[in-house]
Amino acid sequence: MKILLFGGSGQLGFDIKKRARDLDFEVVSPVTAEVDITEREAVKRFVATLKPAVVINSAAYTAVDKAEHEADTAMLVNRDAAGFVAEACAAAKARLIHISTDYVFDGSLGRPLKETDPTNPLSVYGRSKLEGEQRVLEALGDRALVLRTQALYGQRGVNFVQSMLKLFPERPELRIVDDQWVSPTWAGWLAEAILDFVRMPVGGIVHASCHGTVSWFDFASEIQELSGRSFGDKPLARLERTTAKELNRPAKRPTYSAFDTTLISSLLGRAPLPWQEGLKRHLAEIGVITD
């Protein structure tokens, strides 16, 4: 089966390509010089020529805070380009798996979020991703699968786990938010789930995250606990609790955006990997821990 992957150089795209090598998939992942997804006609020509069975769009503008003053760029990539890809898929009769985010919610419900819960993004980034979802579904209907994920980390790109591993031996103290809760998601697990969905005629919106809920502070504590021995005798940063209000980042984040994973469990026939196990596998994969 031929898959066209946009965003193959990112952390999720890297894991999709890596895991697809062992499966019966032909993955084509063009760089921007080959096709710029913000150019409607270029995307349409590329998809029409390649004739993929499935397109995976993991390309996105993900600089959440910068998006507050780069709204036009965020909207171009996350909303407009998503629509261009969906239109090209419709013309070529290809299915689309589009990656979205928990930032389409405000996180005010205080419980794991279901696919049917009302959206209310708090940031430019969140609005751009929500409008991208809408354009994808308008263009393709049930031939599009929108997978919302969150707190993603992997071997490539900037992410929370990578940042913590870098900062632990460099800083005497790290202030970590303790009043926002998420479901940290390992890109390796998500890539495997996406490749399972490639073979399944599933459409609509599905929440795709590792299982379980944790605050960013407790997530950082677990990363430090598991990775501590890899730093030898170096003193590691003392972790201090702070609040989102005290940290005062430019973009607002959802307060409680952990996902209800009932639907994805039913579709895949298995529960998502617990976030703690995902973290252990990731740290082992990058050589930080050996057991």
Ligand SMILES: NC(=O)c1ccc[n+]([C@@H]2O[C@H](COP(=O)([O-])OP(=O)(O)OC[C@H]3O[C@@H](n4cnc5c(N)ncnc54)[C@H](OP(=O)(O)O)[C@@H]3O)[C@@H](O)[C@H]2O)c1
Contents of the next structure:
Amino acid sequence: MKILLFGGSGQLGFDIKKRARDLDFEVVSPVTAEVDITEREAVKRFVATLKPAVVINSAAYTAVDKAEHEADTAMLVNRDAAGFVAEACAAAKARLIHISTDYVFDGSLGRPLKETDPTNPLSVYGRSKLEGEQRVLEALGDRALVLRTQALYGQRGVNFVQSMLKLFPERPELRIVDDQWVSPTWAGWLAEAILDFVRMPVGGIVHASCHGTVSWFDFASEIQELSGRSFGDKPLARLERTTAKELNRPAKRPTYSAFDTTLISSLLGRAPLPWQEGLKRHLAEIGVITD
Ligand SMILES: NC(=O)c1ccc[n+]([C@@H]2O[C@H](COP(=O)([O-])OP(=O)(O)OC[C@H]3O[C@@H](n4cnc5c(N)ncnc54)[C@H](OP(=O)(O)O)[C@@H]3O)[C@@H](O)[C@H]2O)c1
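Which structure goes with the form predicted together with this ligand, now that we have seen the form predicted alone?
The next block holds the full complex; its first chain is the one shown before.
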């Protein structure tokens, strides 16, 4: 089966390509210099010529804080270009799997979020992704699957796990937010789930994260606990709790955006990996711990 992947050079795209190689998929993944998804006609031409069965759009403007000052660019890539990809899929009769985010929510409900819960983005990035979802679903209806994910980490790209592993031996102390809760999601697990959905004609919005809820502080503590031995005798940073208010980042994040994984569990016929297991597999994959 032929898949067209946008965003193949990104963190999630890397894992999708890696895992697709082991399965019976032909993956075509043009880099931005070949197809810039903000160029409507170029996207349409490329999809029409390639005739993929399924397009995966993992391309996005992901600089969450910078987006507060670069709203036009964030909207162009995450909203307009998502729409261009969807239109091109509609014209070529291809299905689309579009990746979105927990930042479409404000996180005020204080419990794991269902697909039907009300959205209310707090940031430019969140708004741009929400409007992108809407463009995709308007253009394709049930031929689009919007997979919302969150707190992603994989082998490539900048992510929380990689930052912690770098900073633990460098800093005497690290202050980590302890009043925001997420479902940390290993890109390796998500890539496998996405490739399962390639073969499954499911549409609509589905929450796709590893299972469970943890604060960023407790997540950092677990990373340190599991990786500690790999640093030998080096002293590691003392972890201190802080608040989102104290950290004062330019973009506001949801307070509690862990996902309810009931729907994805029933669609895949298995529950997502617990976040702790995802973290162990990731650390094993990058050689920090042994299996
Ligand atoms: N990272 C997270 O924690 C997180 C959480 C929730 C949801 N998500 C969503 O998950 C998806 C994947 O995220 P990620 O972490 O893999 O992102 P990433 O590492 O920042 O990768 C983004 C990808 O998008 C491509 N891209 C950007 N602008 C483009 C354009 N105009 N035309 C074509 N390609 C373009 C980039 O290509 P270049 O290399 O050429 O720039 C790169 O391959 C995104 O939809 C993101 O919103 C991520």
